[in-house]
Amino acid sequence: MSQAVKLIDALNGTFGRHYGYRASHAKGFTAQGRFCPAAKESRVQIPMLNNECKVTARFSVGGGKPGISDKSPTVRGIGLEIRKGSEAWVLTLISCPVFFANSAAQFRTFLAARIPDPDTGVPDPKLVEVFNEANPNTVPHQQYLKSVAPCRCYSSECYHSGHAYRFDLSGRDIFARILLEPESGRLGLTKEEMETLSDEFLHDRFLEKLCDGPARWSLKLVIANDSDNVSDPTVPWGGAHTTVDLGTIQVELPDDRAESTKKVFDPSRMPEGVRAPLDGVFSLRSGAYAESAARRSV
């Protein structure tokens, strides 16, 4: 059995298998927009990003349940395809600065500890505690989600790569994580909103935002310093960091076209000037996404 099959089996085992939906980030919708280069030419050489590019985005709530509440304490995600002609950069970013696993085995055991108990309908907290004690590197992801209120709108969320990509900065090889920083700043739900908003508010609120004007984020590289772990996406980075502004992601229109809705955001698609991360999770994504897509209609 391939690694991709095992990973999607693990997601289906925890969240169920839902016809027509992704195994992870099942709840979401697509939109269209564009990338506008930074006013000042970047020292990082990514030729495609010297031009305005088309963007397809998919906003989502983490987990594999299509009916999950928009107020749930899980990640929010954005899949991005930035494209110019035949070249594209595909990014899969989440609202937490770090990921919850650093290997295929840890990914599966994390999910196995969270399979709902048949009697209670929720994960057994003792199993989660045992997993956390055995896997302390996964705890920062969980702690972040517990300490930060869910976003008020997809347009007011920061999105992170977790993975450290490789670039050339003025002739020097660097590692950097990707950050999408919202124009509005990061805004979380208030206590009153948590109590009064429906479980389906995110789609309508985002459409209301687009009626007032485009949603914008700065696309930035956060360059690793000497003490940062660049091969483990579960490890937070500390200390001061240099950032490089690549330009603006501007989302302008909702998009319910079938080809966009079914699009697979495979981050193995990278343009000239971007090299793949070295961690053990990034290399798993392409196969797992393909397996998830194959199961949507079965």
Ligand code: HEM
Contents of the next structure:
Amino acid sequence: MSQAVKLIDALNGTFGRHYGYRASHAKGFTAQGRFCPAAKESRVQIPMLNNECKVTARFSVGGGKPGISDKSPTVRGIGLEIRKGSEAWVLTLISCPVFFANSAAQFRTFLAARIPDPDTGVPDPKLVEVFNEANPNTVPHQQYLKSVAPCRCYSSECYHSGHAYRFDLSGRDIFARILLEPESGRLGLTKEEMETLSDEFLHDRFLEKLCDGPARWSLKLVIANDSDNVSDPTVPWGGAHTTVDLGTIQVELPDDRAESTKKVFDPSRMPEGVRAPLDGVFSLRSGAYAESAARRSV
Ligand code: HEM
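Having seen the form predicted alone, the form predicted together with ligand HEM:
Once more the chain from above appears, this time first in line as the rest of the complex follows.
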């Protein structure tokens, strides 16, 4: 059995298999917009990003359940396809600065520990505790999500790559994580909103936001310091970091066309100037996304 099949079996095993939906980030919707380059020329050369580019974005709630609540304490995601001509940069970013696993085996055991108990319908907290004790590197992801309120709107969320990509900065090889920083700053739900909002507010709230004008984020590189771990997306980077502003992601209109809603945001698509991360997770993704896409339609 291929690794991709095992990874998607693990997702389906925990969340169920739902016809027509992604195995992960099942609940979501798509929109379109553009990338506008930063006014000042960047010291990082990614030629495609010297131009205005088209963008397809998909906003999602983490996990493989299409009916998950928009108030749930899981990650929010954005899939981005930034394209110009035949080149594209596909980024899939989450609302947590770090990922929850650093290998295929850890991804699968993380999910196995969260298979709902048939009696209670929710994961057995003892199994989760045992997993966490044996896998302390996965805890910062869970701690971060406990420390913040779920976002008020997809437009007021920060999104992160976890992976450290490789770039050329004025002739020097660097590693950097990707950060999408909202124009509004990050805004979490208030206590009152947690109590009164329905489980389905994110789509309509985002469309209301678009009626007043585009949603905007700065697309930034967060450059690794020498002490940062660049080969493990579960490890937080502490302290101050130099950032490079690449430009603005501007989301303008909802986009229900099948070519957008069915899009596979395969992060192995990178333009000239961007090199793949060197961790134990990135290379697993393309195959897993293809397997999920194949299962969406059967
Ligand atoms: C072992 C590593 C991973 C596996 C097996 C995995 C698996 C998946 C799968 C199966 C999908 C649905 C694909 C589709 O049907 O189109 C998905 C979507 C997504 N993943 Fe991952 N993932 C991994 C790592 C990551 C990482 C490191 C991030 C970001 C930090 C991430 C963020 C996302 C996002 C935002 C989506 C939604 C994309 C969309 O809207 O289509 N994933 N993932």
